[in-house]
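We begin with a single chain expressed as structure tokens, specifically the form predicted on its own.
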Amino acid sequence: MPVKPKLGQNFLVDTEAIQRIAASIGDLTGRTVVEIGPGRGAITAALAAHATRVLAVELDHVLALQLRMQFPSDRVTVVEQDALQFDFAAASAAAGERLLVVGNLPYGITSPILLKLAASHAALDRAVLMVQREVADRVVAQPGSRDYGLLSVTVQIYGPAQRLFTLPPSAFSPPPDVHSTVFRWRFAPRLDELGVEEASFLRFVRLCFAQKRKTLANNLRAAAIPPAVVAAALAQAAVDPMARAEALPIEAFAALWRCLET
């Protein structure tokens, strides 16, 4: 019996794309993979063919039941849970290794899931994720581009993100109204290298991007940092006082944060 789509689901039906996604995560021999939103199990089957264990995190009760019937429990563990509540650290500890992650992320909660993965970085090795094309554009964007912003910096501070390929709506059933892009994210946090404290630095970056049309200096002053302190930090970090946040590489944000923290 066909499953009626719920929760904004669009199921990937392009067999070539399914194999490309599974191959993009790399060698699965002996590995544990967390799959976010397995749906009808198309990608799950490709992962389970090579991985030691797949943890399929599926919120939809009917789909979770069907997945349990479809796959042997010794290879695929179906976790009926919201991916935002999944404990990656506990799963990593149980597996005795950093996890691989694969997912066709629901459009409505893509950014929260990316932030969840960032917060769980210590438990993760790498991820291959499919998101709306415009979101992927922001994730991989470089300084000075139109798409570079808070999401770009937040993702890239935890490791490099690489665009892999884009799929048309016809690759899904039912077809969405947008194209989808697959990207790979390797978790290699830069916090120590840049000399920043995680929570404080992320708060600082959010302040910098608070109003995109404002200059970086104006955003910082709006956050109640005295103008003289802002001016001195910008000069010490060699940042143009008229620059906007979208022009700064991560290294410049880190330098400015260090100046303001000292």
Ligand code: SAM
Contents of the next structure:
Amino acid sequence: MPVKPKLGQNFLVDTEAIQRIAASIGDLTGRTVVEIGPGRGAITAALAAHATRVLAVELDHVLALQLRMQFPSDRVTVVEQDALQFDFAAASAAAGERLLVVGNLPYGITSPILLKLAASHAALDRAVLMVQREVADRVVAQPGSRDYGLLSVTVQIYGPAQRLFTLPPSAFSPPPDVHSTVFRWRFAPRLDELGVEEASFLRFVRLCFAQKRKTLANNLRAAAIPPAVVAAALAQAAVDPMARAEALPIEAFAALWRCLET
Ligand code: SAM
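Following the display of the form predicted on its own, present the structure of the form predicted together with the ligand.
In what comes next, the whole complex appears, and the chain from above leads the way.
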């Protein structure tokens, strides 16, 4: 069957990498795993060897049919659906536990998938995901580094993300144009601990990163927050008035948000 590049169909053929990904999610005994984009079932088989249940969410109709033939056992349920529409909360309620998620993601929809997982955090325990290397660099980046930005904060507010390993294009068929990195994301939201309200805080962080070249203060002023209010909040939160958002740890964004919101 011809591959569909628009669906990000670069299939993993490196058998060692397949085993490493499955091992990276941790103990699967008695657990339910959601696999995003199972494709030809390479990772699915490794997961099904240990998990109680694998929910394999595949958008491609032909691949979904093939997967059903490849995995006739009750352990694997093929769900022919757009992963962006998958109801993680319902699946978690049915499983009676928080879910594990694994995926060699279709790279074209990486950000929407990460946002979807963030929004579903209450239903999730941990995820092991393969993404384009540059995206993983941004996901795990720490304040002050070149790659630290909106994506880093948006992911890390829901729990720590850890880079695991990187694969060359030759690990896939057909080979993509880019390197790929696997990272682990443990869902442990920091919203309560940081005293922030989810939607409002995420909006605020977007404002802070609105223009990379501008200082944080300028970005906030550009969002029509009066300069005196911005200056007072920066002083109260002990943030350098000349700082750029790229330099700020999540705790500092939270302190600023609290000063401006309360
Ligand atoms: N897991 C397989 C592997 O590692 O070889 C395939 C990974 S391939 C990079 C991405 C897979 O996601 C493809 O099978 C593709 O058809 C599927 N896919 C693309 N968009 C999707 C979507 N919105 N929802 C679910 N699956 C999708």
